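Given next, in structure tokens, is a single chain: the form predicted on its own.
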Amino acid sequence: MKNSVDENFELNEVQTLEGHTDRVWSLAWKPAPGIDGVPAVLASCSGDRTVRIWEQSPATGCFQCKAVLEDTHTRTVRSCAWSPSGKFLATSSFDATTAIWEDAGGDFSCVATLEGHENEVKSVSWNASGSLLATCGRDKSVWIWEVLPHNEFECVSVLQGHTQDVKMVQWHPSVNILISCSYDNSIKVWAEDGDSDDWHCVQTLNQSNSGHTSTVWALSFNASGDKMVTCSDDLTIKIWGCDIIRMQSGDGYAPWMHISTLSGYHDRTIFSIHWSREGIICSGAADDAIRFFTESKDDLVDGPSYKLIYKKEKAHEMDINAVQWSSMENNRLASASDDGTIKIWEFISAPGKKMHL
């Protein structure tokens, strides 16, 4: 275990949400509107079959149960993600169905309940600009929805290319393109065919271009959208860049390129990595950890280089499955756990220190 660590900084745990019955799978943080005032808002979705939101109190800072989304899924909640604009909240399922809620001023409703997938929906995701949804499953598949008016939403195309369970896909931040991790240890790139317009695999990334040789969890896009970092049952975190001009010009797709692979930091699988807005990589896994990562300016000769700067053991008491940073508060981090709580954390310099990145 590499144990180099950067005494700049400082992890402080603020509060630990309890209320789940089960282990806690997914966290999503609402969009931030731009509004001064408005609380901070996260959901987060439970082997107890349920979808709870928090809301941070303006007056004490702390976060409480605001409402409880249940009787519609009738077996584990796996995934949750919010519409860009905050009005929706979409949430996958063991029981083969992905529901959408509606947010009415802290009263939800579901409003449409997708169906489709043969068996157990693992990862939601909506594009930029809310127009497009995402699921994907243990049926080895990915289904592209068109969102409409009225709450309607259209299966427009459903992916095989899998050959495992697909644990997530997320969409590019800025780009409709769609990126695919599985128990096939690949990670799968999707975009449309602009004559067609169906969808297809633009890249496939493996042991063969320098990939996972297991089973890939999770993935993240940096701020920019130029870089991606992906973590595995194989205890490494890689980094990928494309060029984002080029994906954006729309003279053709930009192929991802592995950058830098880390190792030697998580002794057991890693589940979750986040990317945060100021460029901090965060990971949680299997082993209780949290470890964070960023861009070392050290030695740029071979290319982007990253480095450990900070590690925080034991900070659930079993498997971390999800690590978010804020949408709204660039140092307020949330994890979830196989231990039934939502911790929120503060990654802050150290008293007398300046951060560096």
Given for the second form:
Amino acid sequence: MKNSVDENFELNEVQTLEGHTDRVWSLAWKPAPGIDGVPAVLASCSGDRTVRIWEQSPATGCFQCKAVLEDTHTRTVRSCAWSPSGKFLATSSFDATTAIWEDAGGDFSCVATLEGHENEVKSVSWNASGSLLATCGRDKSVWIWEVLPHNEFECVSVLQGHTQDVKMVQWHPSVNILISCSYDNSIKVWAEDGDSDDWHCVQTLNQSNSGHTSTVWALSFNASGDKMVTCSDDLTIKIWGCDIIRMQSGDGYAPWMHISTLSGYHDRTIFSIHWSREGIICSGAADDAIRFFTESKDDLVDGPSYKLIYKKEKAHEMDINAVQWSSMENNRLASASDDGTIKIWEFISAPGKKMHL
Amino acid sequence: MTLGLINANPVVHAKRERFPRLDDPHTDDAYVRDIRDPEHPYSLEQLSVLSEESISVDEKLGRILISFTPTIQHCSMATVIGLCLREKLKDCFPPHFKVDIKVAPGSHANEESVNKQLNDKERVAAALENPNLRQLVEECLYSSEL
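Would you generate the structure of this protein in the form predicted in complex with its partner chain, following the form predicted on its own above?
All chains and molecules follow, beginning with the one already shown.
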């Protein structure tokens, strides 16, 4: 088991958020509002069928539960995502629906319910402009919804292609392409057909092109959108890259290529992965540990490589289902676990030393 | 659930006589050997689905590895048996214990796909929220205690 840890880092536990009465599956930080003085807000969703909204008190710095969104979903709430404006929170559930909540100054009300999936909805994601929503689920399909005025949502495409349960969907940070990952061990890229409004699969990353060999649980893009990282039940993390200039120019599709595979660092399923704005990849796994990786600047002979810079064992008492870097503070991270708690962490470099990234 | 039984004529074995061991008041499989088979009023042990050798517990690491042998190669009840095993172990061990369940090698036609499903935490959680499946699992676990 590789254990190369850079001694320049520290992970400090800031607070433990309790309240959920079942495992916490997913977390979402409300997008930074772009103005000062607005407190940090975090949404969490759980097997207890509720969503909790946690807000940081400006006075004490502590997070408090400001709202519990209940009596809507009738089964586990699996995933949640804020719209880019922060005005809406989408929550997807094992009850086969996706609820859209409007945040009216701390009071949340369910303004729409998206139905259509045949069974558990596992993930929901907003595109960069907030004009589109994507969902996916055990029925093997990926749905794309258009956001219309007056809280209306219209399904514009039902994408078939995965041969099994789809675990997560994520929109690219700048281009309207959608990536999904699945129990069928593959990652699929979906894009629109020029003007025709027709969505289809433009690439599949699987075992034949350096892909994963078991369920792919999550994916995350780096800030510039030219790389993405995926994590899997096969105990590896894979990094992929694309020609972002070509992608953004609209000059046809630029394929994703495998860059690196990080193996030997995890001994149980990796459920969550998130790439920070500063280039640090954080993973949350079924061995109760949180790990941090970054690009290694040494030895660039074969292209970029990545190294483990910190590992926190027993970060929680049970499996970690989600890790998410804060949308506002660069060194703040939240983790969610089967133990029913959420922890807020601060990841810092040793005093006096700059982070070498 | 299905109308006909998957395995209408199982081979039933006598329950093994157990001699209390001085150093170990009960064996690890004591937790699960009385789970009732989903289709018949016999325990998983009587049907040779489970045996003493099939469960290993690492108390220090908090890990349990359990393997079971479905009575027939194409047993579609394998996933139900797996769910029963998980639920029973959840009752018997502290919550932080991690359970890995497999069908015994060579004992099932779709060994790999059954194992994958049994160990996908999200699939297990969703299955147990299905009221019909939940009821079946509870019958298997608790009817043996009546």
